[in-house]
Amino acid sequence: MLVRHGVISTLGQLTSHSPSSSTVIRRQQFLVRTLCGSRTYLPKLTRAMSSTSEADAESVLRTVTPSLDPKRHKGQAGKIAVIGGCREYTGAPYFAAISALKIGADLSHVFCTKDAAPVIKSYSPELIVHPVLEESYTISQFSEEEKRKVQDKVIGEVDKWMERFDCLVIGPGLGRDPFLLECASKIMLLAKKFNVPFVVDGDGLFLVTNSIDLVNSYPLAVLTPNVNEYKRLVQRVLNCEVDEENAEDQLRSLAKQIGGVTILRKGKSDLISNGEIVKSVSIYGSPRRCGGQGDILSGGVAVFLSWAQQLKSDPESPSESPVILGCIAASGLLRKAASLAFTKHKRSTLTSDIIECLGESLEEICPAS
């Protein structure tokens, strides 16, 4: 039907760099939605996922982003939970959670410590905040048996919600308190039990680097290391130093050695691998490297991964890994939003400015109407 209307052939001819492509694509996508129903046409990802390394992030974004359908109910566009936030770090979990909402998730939860909860709640009433995590200093006078009971209570509180979530983000603002890290490790095991995908970032990567078994051979795990976090992972798993001349091969080996988890290595070009393929995303971007952009990325991966997972039930769904698609989409959108924010604010660009540009950036690529 789409071939008859000439839509597929025309879409295939456009590139993301064509000056007039944005307006034309918007009009064509409106026609496609009219002809095909509630979900935007799933374009073939031949260019986006070809054998070459660079992914066509905009094509992936158009593929995995669902159209806005009034028949859908609350929660169908994604229910995300962030595990993190302690008395020292409250910004990171907020950035990850609010970014998920700004991109299009319906519900975003934060499981944090009691000290962090009022602060995070004050940032936005949009977030559902659970003050259930505990730090060592609050239970320092407890016996080992009492500490075990506290831990069981923490895990029990998360367990009540686990089946409702489409994806977790574990680590933003978590800190390195031993008791908190132990609780986070139990939550990872719980997520694996329910086959819930999770993204590991920030201090969660510190935990995983020292306990690789937590994610080993779990295909729904995503690690998002920065330069230093990646260096520690390579040293721990491959027992060598980072090899920039053979970056793609080394990343593939690292992901394969951890049993096929997906690793999104952040950098000038983001590199993504699950041990089989390697994709890079280098479009857009910003020279302003303000802290917190990794938190936006982790929240974005959670949303796009959950959307890509939903495509599996579609007969025209792409054959590529939903986890890989989610990483490509999140990387591309963050880079576009960072670029847009930088054009507006230049040197004064903050993470909050980038978050405010997420919706506008996604709308340019995947217009709602």
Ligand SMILES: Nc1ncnc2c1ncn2[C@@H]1O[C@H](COP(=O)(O)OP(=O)(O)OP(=O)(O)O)[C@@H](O)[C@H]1O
Given for the second form:
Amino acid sequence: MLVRHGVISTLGQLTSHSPSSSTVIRRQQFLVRTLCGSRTYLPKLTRAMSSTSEADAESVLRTVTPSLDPKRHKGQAGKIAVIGGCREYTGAPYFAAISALKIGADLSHVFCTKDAAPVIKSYSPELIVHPVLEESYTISQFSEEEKRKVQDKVIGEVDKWMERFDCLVIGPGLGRDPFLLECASKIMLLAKKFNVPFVVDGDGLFLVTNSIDLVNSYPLAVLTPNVNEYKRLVQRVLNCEVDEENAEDQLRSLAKQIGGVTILRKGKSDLISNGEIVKSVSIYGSPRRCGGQGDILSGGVAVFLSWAQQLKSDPESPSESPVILGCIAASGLLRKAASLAFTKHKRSTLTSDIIECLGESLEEICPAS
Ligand SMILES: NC(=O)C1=CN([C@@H]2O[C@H](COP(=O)(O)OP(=O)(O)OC[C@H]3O[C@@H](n4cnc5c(N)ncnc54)[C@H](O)[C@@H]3O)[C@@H](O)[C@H]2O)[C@@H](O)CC1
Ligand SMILES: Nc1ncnc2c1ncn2[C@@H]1O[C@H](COP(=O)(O)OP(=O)(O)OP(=O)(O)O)[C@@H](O)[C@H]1O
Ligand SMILES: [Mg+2]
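With the form predicted alone in hand, show me what the form predicted together with the named molecule looks like.
So here's everything in the complex, that chain up top.
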């Protein structure tokens, strides 16, 4: 039994199977639950979420965050992988991966280019960094056949690990190199094959906007567009401009049009929809718009989504899909941490300051003991 904040979870079957069989069962159950919703509900939470489109993010955070049970082993609180990091960007994948750890995941991997890897490793020894991705300039002399072999090698390196991950974050600091993006699209196909959820952010959204089939109808995909990324998605998929007057309806239509993927539209209020419901998270927040806050959010969604899927075996689990719960929790926590960092640092608040406030913010909402 796993005692949660306000929720008792039965995780017996997870520990009684071998890791691989339990992983397979967990993923299948998660997929079913995400597709169908749960039959039961947690009255307080459901009331909080259905009475208004503003989600009770603190209540969701308390529900999905697991307690620190001494019986649990390394890995059970989440294994996250970030696909991103190239010659240009090393900050974004670092922010996403370290945020996952600071929130409470056990392991955080980064799959990046060979150039980016030593830089990202030097930021933190906590991250497991795989220098496996290639950019076009490193293979410009290669024939088409040789390029295909390089691509197969890249995918093979990710494939070895895929089954172990609870969630991927694809795109922070990935860049827009065509060869890199092609590899990222193959990684998405691989994740779908293993029913591994993934969050698409940053340049991953650039890729998906131009190849919507990569995520279409995959219920375990979360898109986290910022203002520019959302505009491009709306133009490409709905063939119109962003309509602020009918923001919720338009978001619902967009998510529906992409086959029920979940979209977290970032902004003054974060809006979340899977094509059926729309929830907003408006609590806390900060007036500072320093780059990197979206990266924290993407790492956070990956962790909370992984935790929310563990609620599935709980007969009292919330009726909302784990994907929606993960988005609400991550948004609420990021906004609280940003607000706390701003009270301390004012105009000089940076993304690193917000990351430092993640633990304190979560602690205030659901204390570790
Ligand atoms: N410290 C870091 O390493 C950070 C890296 N970041 C990464 O930076 C990358 C870009 O993210 P942004 O949030 O800036 O993306 P945006 O799409 O919001 O903006 C990128 C900029 O490029 C322009 N642009 C738009 N379409 C373009 C196109 N087709 N080709 C080239 N440029 C275009 C936009 O006008 C904008 O000025 C992502 O990989 C993101 O993850 C950000 O997360 C911020 C922090
Ligand atoms: N106008 C705003 N007012 C208040 N909060 C905002 C506003 N815009 C964004 N946010 C908050 O900042 C978070 C990150 O959103 P942002 O638009 O900065 O993402 P991003 O551009 O992808 O960031 P990054 O620089 O990491 O790529 C959102 O989840 C939201 O909570
Ligand atoms: Mg971003």
